[in-house]
Amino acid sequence: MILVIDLCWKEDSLSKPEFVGPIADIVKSSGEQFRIVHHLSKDLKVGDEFNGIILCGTALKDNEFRKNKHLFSIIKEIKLPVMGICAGMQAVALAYGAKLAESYETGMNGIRIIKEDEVLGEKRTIQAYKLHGMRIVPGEEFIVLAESDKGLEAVRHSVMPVWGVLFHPEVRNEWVVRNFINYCSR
């Protein structure tokens, strides 16, 4: 069972159906089992019922989730396979220390895939759907995937089962949540 965490400001927004919504969809398409639990909800558990975490977007000038320090525990604490989209990769970022930074974009971009992985596949170049603000500067602890003209795009932990995509996977490259939900079941 996957855990789909919702990180929009508050339970049931008018944004859930946009990012949270196509996640699920995604997940439940592939066969898995899933939850969604808003960020903030006392039901935020990580019980041995899951096998992974998904921490989903948000609208573009939707921060909330960065004033929730349990959230950033969790993230950090528990040994299950993650994956933060866009808000969720920042969310993954601030639990291992690393910094934000100003950078808005929106729309289709090419992104260059530079290091093979599970999750992403092989090197080359996609294009991909973006709508942030803000994007990661990772320190060590992040192996940087994938990249565009305007920086990293998708980082990976280098202990951890944690990867971070900036770009929105469940626009036009649902193969990429996939990918996760099928490393997740191994």
Given for the second form:
Amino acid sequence: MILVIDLCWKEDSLSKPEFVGPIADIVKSSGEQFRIVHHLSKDLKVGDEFNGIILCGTALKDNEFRKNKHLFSIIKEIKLPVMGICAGMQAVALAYGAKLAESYETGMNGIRIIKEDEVLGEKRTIQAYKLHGMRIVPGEEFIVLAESDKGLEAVRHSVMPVWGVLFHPEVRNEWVVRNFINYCSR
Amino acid sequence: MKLGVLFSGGKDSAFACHMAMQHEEVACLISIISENDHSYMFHTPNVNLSSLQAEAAGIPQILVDTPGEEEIELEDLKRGIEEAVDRFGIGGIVTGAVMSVYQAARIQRICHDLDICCFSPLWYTNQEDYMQKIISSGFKVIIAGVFSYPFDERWLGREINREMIDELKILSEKYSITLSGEGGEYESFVLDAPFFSKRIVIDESESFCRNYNGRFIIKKAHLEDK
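The form predicted in complex with its partner chain, contrasted with the form predicted alone above:
First the chain shown before, then all remaining chains and molecules of the complex.
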């Protein structure tokens, strides 16, 4: 079962169907079970029933999740595979002490996958949907998997099975989420 | 949060409005009246009747005229949103974008420039679930325009019901069209919605269609108590 964490500013927000719903749909269509939990919920516990965690994105102006230290400690302490999408990538970066920098981008743009990996596949250029106001600054904890002219687009932790993608795979790149789920099922 | 809904009168913007009302306060509708029937950004059939829908819903409306030239129409949209910020104090915009990256990215950019939020609650929603919800939530929606094969004159003015969804499912598998018409295959018009206090009754209409390109034009309509 995949734990899908909603990073929107409040529970059951108007952003949830936009940023959490499409990810949950991909998990469901992969035949995997899932549970959606809000990042501020008291139910945010990582039990034995889970085999992976996906941290979803949120609206461009919504940065509330960055205040949630409890979330960061969960991300850092668990041993399960984690994938952070956009805001989720920021949460992963903050959990491991990396820094963020302002970097606004929206729309479809090319990204270069520069390192072959289980989740992003072989080296190539793909078109991806961007909607973000920040990006992470490279640190030693992370290996860069993909980049663009604007900077880092995807990373993997150097030791842990933890990924971060800045683009939104739910738009035309659902395979990224499916590859992550396959990794979790191993 | 007070929100403005980009409202064309079709099912997507009306359903997005319905969802927004369940979470936040919808302070106004913003409707773009484009002179260009082939606008990439804005739904056009019967958009002039969106005022009757706004009246049925009891929500104030901002109308913005645009010649509908590509990219320039975005300045007109921005003007409308700015007016909504000034007049109603909105902190965000709601769009009915379902899969159009072209529409969504451009509206996101405008909201970013104006430092307000942007919500697209139907974004990449499950198409079949969404179509079923339109019916089960109490919407009454008709097909107001067809723009691609295999949609011909028989579709114009038809109500979206369960039989139609079954038919659309067969067509979507055969011709790679989207169930919700997101690829521009068809456009719709909302006659009734759960947030309308009155329903729209069509008094006079005409339809024309040629080469799988047609419109159902409502020439006269009135509001009736529900």
